[in-house]
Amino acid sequence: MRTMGKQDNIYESGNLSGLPFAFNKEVTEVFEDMIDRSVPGYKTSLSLISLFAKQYYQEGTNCYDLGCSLGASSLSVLKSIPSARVIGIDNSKAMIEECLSRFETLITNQSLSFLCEDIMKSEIRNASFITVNYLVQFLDLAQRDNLFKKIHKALLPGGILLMSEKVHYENSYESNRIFKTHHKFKSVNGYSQLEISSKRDSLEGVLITESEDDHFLRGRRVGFERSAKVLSNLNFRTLIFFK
């Protein structure tokens, strides 16, 4: 398996193009560094994927990594369940092309497959474990219930959805406090003030967060039996939904 390890300096000179954030080739090349330096608890969330996949995987079923980006979550599943059938789906051509290159051996062995598709149109079935990491926040609000319905329908009884997301707080004081702390987190990890503000500007209107309760309510609306918070780091959450 090959990794890139290129450092994220996309916004070193600011957002000169003024374009909104996109999962293009430029972002793909630095994505691992970007998410590691921007998302507190990211590596822990990957460890939780391995843990819960091992606990809830049902033999002969499918595992899905929706919005798979560079396949880190898919690999986390296979680390704990080498016999699992894992399907990663993402609509970024650059991300999928990189996955096909770096996971060539696992793909050849038919343990892993990657599809460049719109997850709202993809076929998802016979699943016991589905992971969705930092994806829902990039969907239109109107699509989010439909995605949850689709996931709930695809899961077998006893199956789970494990989701990681950036959230916001309804309380303005708490929201501002966490915002400043997250800002410091990125600064400590080597991002300049210009890089932080430029990336934030590029994400405006592209990344739309909801509250933790919004996600729990959505899960209940579509029929999940119960749900729980399993990881909290600043304004990032990992939530589990049980069918």
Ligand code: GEK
Given for the second form:
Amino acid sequence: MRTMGKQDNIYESGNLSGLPFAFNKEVTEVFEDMIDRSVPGYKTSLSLISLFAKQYYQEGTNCYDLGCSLGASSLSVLKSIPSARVIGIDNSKAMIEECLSRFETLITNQSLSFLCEDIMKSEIRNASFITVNYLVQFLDLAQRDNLFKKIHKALLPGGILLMSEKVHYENSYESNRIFKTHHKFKSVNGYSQLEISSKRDSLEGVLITESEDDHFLRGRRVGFERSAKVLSNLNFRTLIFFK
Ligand code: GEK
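Switch from the form predicted alone to the form predicted together with the named molecule and print that structure.
Then the entire complex follows, led off by the chain already shown.
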């Protein structure tokens, strides 16, 4: 399998275009470096996907990777269950084109597929394992309950939703403190202050966080009987919802 592995220097000279952040070709080319240097615990979240898929995937059912980007979560499922039927969905044409090209062999030999669709319009069904790794934060707040309802409906009894997200705290002092630490994390990973502030500005209104409780409450509202936190790394969480 081919990977691009180009270093992210998109905001090296600031946000020159002044445009909001988008998952276009430029971002696709540096995506792995960007997410790894920006999201604390990203690699651990992928390991958890392998682990929980192994435990909860039911043979003959579907596994969905919603907001799949370059398919890292899909690949994590296949690492632990090579026979799983995995469907990755993303509405970025550049991301899906790259998935189709780099996973060509796996797509031909196994039941792996990628769809370029807005997840709010996708049909999802007969699922025992659904992973939503850092996607919900990019949806309009008004759409999020509908996505959760759709996921709950698509899951079979015994199935799970594993979701990772950036979160804020209800207390704004605590939120600012943790955001500052997150910026330090990025700085230690080689991003300059200009890169950090330009990226933050470009994400304004594009990435909208909620609190951990907001996510748990939504889960309950749509009918998930049990849920739990399985990973907490600075202001990032991985939560599991059981049907
Ligand atoms: C990973 N899960 O590597 N429909 C479909 N896709 C969408 C939508 C939508 N409405 N909105 C945003 N996306 C991946 C990382 S990245 C997270 C996921 C990040 C897609 C968007 O195109 C992008 O590829 C992905 O959600 C979010 O485990 O960059 O922080």
